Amino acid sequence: MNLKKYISILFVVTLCLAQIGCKKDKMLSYNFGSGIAIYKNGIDEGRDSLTVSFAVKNETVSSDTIELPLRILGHLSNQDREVKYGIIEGETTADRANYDLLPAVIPANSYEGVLRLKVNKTESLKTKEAKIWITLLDSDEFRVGPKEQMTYLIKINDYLTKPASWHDIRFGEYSQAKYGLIIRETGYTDFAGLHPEVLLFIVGKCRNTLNEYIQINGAEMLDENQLPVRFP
């Protein structure tokens, strides 16, 4: 076999293999689509779970929206693509009234998106914390990524527990309402090692807020036991 004929045969074989490879790649892309995962490293509150406490929010707040970042591995699309997700029924303890599943989308020409879940305050959250386990689901557009990146836990409640660093002398008798007031007005949740001037600031700030509440509502703010919220 002369050299020219050998080169011609080699070219044809290479071309055939390339075409087979392209068809295979297209087949894999069509069958498996892009991968989808919760981008946990991009979540500031907690990598694997977060807690939403309505007790530290203004009492008029009845809902909140959680945003979980999403990332895909695969090809871009010039159209928005819906991400399917749901609740792990056997592990979720929240009532259906405690949450709403909002649409999740990967925008056109983007590798990133956001999964939004609305959580709602209900009376049951005042005595029992509820768990919502989110899980991504396979769809025509996306295949779920690694197991550790397909689920996320959201805990919601409407109560606070007394911290070990609570100052009875400075703050008086503990109540969830009083603790929530301190957190909302000053941002402090732990009082260990605080300078006396800081404690005086906390008390003064909360007293001012309570006085404003009385002026607006014509009555004292009440705690969860229907007792007035007061500082010594």
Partner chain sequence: MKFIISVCSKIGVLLFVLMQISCYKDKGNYDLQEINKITILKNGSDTLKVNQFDSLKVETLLEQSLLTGEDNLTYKWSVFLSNPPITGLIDEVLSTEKNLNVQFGLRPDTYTLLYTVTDKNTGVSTFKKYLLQVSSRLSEGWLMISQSNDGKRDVGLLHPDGYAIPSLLSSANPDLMIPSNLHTVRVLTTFFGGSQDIFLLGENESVRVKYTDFTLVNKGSDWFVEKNLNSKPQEFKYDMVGSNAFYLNNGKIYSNQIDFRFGVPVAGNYRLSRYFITSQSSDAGIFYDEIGKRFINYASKKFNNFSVQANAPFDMSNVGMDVMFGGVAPMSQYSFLMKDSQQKAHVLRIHSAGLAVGKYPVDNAEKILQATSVAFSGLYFHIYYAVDNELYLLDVEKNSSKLIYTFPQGTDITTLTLKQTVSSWVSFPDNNRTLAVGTYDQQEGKVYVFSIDNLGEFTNDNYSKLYEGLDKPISLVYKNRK
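Positions refer to the first chain, counted from 1. In this text the structure is predicted, and so the values were computed from the model without any measurement. Rigid core here is just the name for the largest C-alpha set that superposes within 1.5 Å across the two forms. What changes on going to the form predicted in complex with the partner chain:
- Superposition of the larger rigid part on its C-alpha atoms leaves the smaller part rotated by 67 degrees between the two forms.
After the form predicted on its own, can we look at the form predicted in complex with the partner chain?
A lone chain is what you will see next.
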């Protein structure tokens, strides 16, 4: 008897609790403003840094514009929103004349935008590479997103730097002189994804020039370290 009473009480309590579960809840939403981040996976030249070398460009080129993709976190907006950014003072070695920070905007109804930075060729780049550290800044519109996606390094110079796609097996040890020779003779500056027949062509073409150099000068061409330029 006692047990039966106990069960019925339990039943009523459970029923009451079940009713509460039917109460409609208001939807929770993230509403702490939008975040902004550099979309590093979208940068082909490198996730964390890229190099601009004026040496591989035409003589007449005096500036270049770098585009970094941006992505927002949070809600869309129906109007254009400006992204604030700047350089990290202590880390940046470039002169003020080396760069111009162009406005960065997230267009209306878009999750993505582009940060444009103009880099300028100056005399000092011929001897020293300049670093520009970009960092996103908090603004009324955006708060800076993940820490590891708020900064980016851009290196600029006017001498040749070893490209990531340099082919050690075909070209041998890297030197500025050798890279310059390849660019002058064949026009290739990037060797990624080239068919072996093209790499062989590059080597053949440069070898002929080196042989010609020996014929004319009676000695091998030397690189910046005073070592002979040779292809294996």
